[in-house]
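In the block that follows, a single chain appears as structure tokens, in the form predicted alone.
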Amino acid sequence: MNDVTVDPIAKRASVGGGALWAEIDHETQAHGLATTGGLVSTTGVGGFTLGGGLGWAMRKYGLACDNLIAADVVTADARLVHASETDNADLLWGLRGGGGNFGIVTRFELALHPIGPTIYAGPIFYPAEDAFDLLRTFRDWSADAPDEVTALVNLTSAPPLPPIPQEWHGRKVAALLAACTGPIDEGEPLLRTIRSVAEPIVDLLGPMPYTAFQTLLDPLWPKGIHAYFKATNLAQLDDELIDRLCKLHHAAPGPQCEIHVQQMGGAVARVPEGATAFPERSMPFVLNAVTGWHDPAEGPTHQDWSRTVISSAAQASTGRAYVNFLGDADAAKTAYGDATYARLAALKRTYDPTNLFRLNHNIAPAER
């Protein structure tokens, strides 16, 4: 279920439905190829791709779902259906962002692109008091940043990892993470403006193996950790919102309470609205409140904080959200919006009229 076969001439990967992104990267990087994948290497290709797929290559090459060429699907009535632009194109449309609502995908065909094996990428950590300036500079820089770079700002606590000075471990910090998919020697000029916003605690941005960057966050998300995400798409990132996010950062109840501001645009925005089930593409940023904890008793406090972060951005929100960043089971209709949800519900009626596949961000079948 996790086999990966690469055709380096056609630049295509045939991927089993149970594969993880580490397994895809291992095979594709042997040929200097990759596709937009998860930010943690243990992420499954299935849920990530079917929900949309925000990753480090998206501004150059599109979302993971934009790179989904075809899929083999077992439907609710036990049929094996092939979905592509020429076969069951309506199902392919739904698989590109509609989640696991229409069947079990046993095989993905993904487009590949020349990336790596070394790219210009990495994190930079700044003191928390520089978070406001970092976010404001990030906002302004993002407006005309080239497609070859994808970046995010993370308001977090410094993880206890060796490159970070020990006296900073556990303290509030602001991190910039970026990846450049173009030539390595073009990476530094692209990020020069934003990386010089303040004196860093540690600057790890530079040439590194693509696979190393893809696994960079793995130690923070071990098996068994409790997690809750909540997100919203931002129409704007004004100074007032930045100030609120900085204050909520300091009020975070645990070391793995993080506020991510993810840069969008580029190739993501050039796909026409409605061309896929991914519900919105024009937003300049996605705001994601991430929480992780080990003691089950801490869950309610972490979840409340995450919800507060997102509610603080209500006036700046488009009203939509990325479903893969949502921890609440009843969030689908709001996330997709009325028009996309209605089309998904009609497709659900065709492929899963009894709502067999419902333990997800569920799309209920439309009534006849």
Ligand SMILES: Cc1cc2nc3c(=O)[nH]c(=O)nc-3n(C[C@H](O)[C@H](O)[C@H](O)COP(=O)(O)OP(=O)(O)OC[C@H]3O[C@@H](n4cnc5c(N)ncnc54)[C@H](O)[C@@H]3O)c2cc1C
The other form holds:
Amino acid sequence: MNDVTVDPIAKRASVGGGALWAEIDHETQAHGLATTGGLVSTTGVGGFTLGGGLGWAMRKYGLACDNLIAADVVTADARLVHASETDNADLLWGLRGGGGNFGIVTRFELALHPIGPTIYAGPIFYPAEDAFDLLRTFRDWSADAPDEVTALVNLTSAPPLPPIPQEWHGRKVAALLAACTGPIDEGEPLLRTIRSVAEPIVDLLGPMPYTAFQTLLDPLWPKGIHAYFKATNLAQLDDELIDRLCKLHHAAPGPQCEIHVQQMGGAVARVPEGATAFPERSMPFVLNAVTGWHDPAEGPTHQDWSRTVISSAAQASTGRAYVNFLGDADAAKTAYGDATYARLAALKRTYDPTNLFRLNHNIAPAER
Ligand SMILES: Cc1cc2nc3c(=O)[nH]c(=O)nc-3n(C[C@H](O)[C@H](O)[C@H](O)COP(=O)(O)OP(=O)(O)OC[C@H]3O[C@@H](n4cnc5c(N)ncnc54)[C@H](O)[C@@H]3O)c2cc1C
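Could the form predicted in complex with the ligand be shown next, to go alongside the form predicted alone?
Every chain and every other molecule in the complex is listed next, the one we just looked at coming first.
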């Protein structure tokens, strides 16, 4: 169920429930259109959109779930239900951030926007010693960056890929990744301050096809890799936290241990809290500790490191988290917070009272 049909006049895509972002980008870019999709093109529209959906276009055009206009849903009692602002609007509210709790979405209708086919985007890699300065500059620059740009700092190890000088492969680095969804010639001045923070190892920021940027990270996430994510929303990114993150970067147990500090704000924050099930919108940053490994025996070490990164940010956290970045299935209540969780639980009682759809960040049906 991966068909994608684009209406370029209405700027809408009708997407089968099993489509991947590469398939959506392929069809929509033929019309110079796109919507907020994942940083890795092998993720699917289903879990990504229903959980929220953070991507390069979000500060200009909102989260993936904000672009969900309507959905066809097979419910637990085997009805095919249409959800939109006018039909079953309560269900649409829950599908915009509440995850796969309310049924199987067979069709997503998504809003599209003029993006690409070439955008100003790319990564810049700096030596790990510059991570502290990069994160401080990124924090200060983010405060009044325009919506057209969405950026992320990744404390990681240099992947063994050709544009990176071979002597750096596998060494600890700090990467800035950014995308500008506005006109190409506006990209360079928007990113000038942050770009010049240090002497880069390699600077690949420039005009590139949107689809190239959307698939840039795919080789790092092959099928079958073991992975664990843990995240928290940050109310602030103070110097003490930056210092702790830099130390944890040095202590990372493997080459695919990544500390992401994701810039939020813009269109994400302009949707009123409570308007969708995506629980919190005002946080300036999301911290995500991402690990990938190949030998199953390494799992506990990687999970421990990831949990330590997130607990190191406890003082700066809002207490909420983005469910799609949580590897632990029992974290939904804390992630959503009491008010959103109570509303989701009531909706769950309406659409899935026996909790048939429970292999997810589960919302337990509210008791009568
Ligand atoms: C390599 C990688 C990169 C990522 N990058 C990002 C990123 O840039 N931004 C971001 O926000 N998140 C990102 N994520 C997290 C991602 O949003 C979640 O992993 C999400 O669950 C992926 O959805 P999926 O459909 O691909 O996964 P699946 O494993 O297929 O689905 C996950 C769950 O979603 C629900 N679901 C899926 N499809 C449907 C459907 N049609 N109807 C109802 N429920 C459904 C089900 O509960 C299912 O168990 C990334 C994850 C990975 C592994």
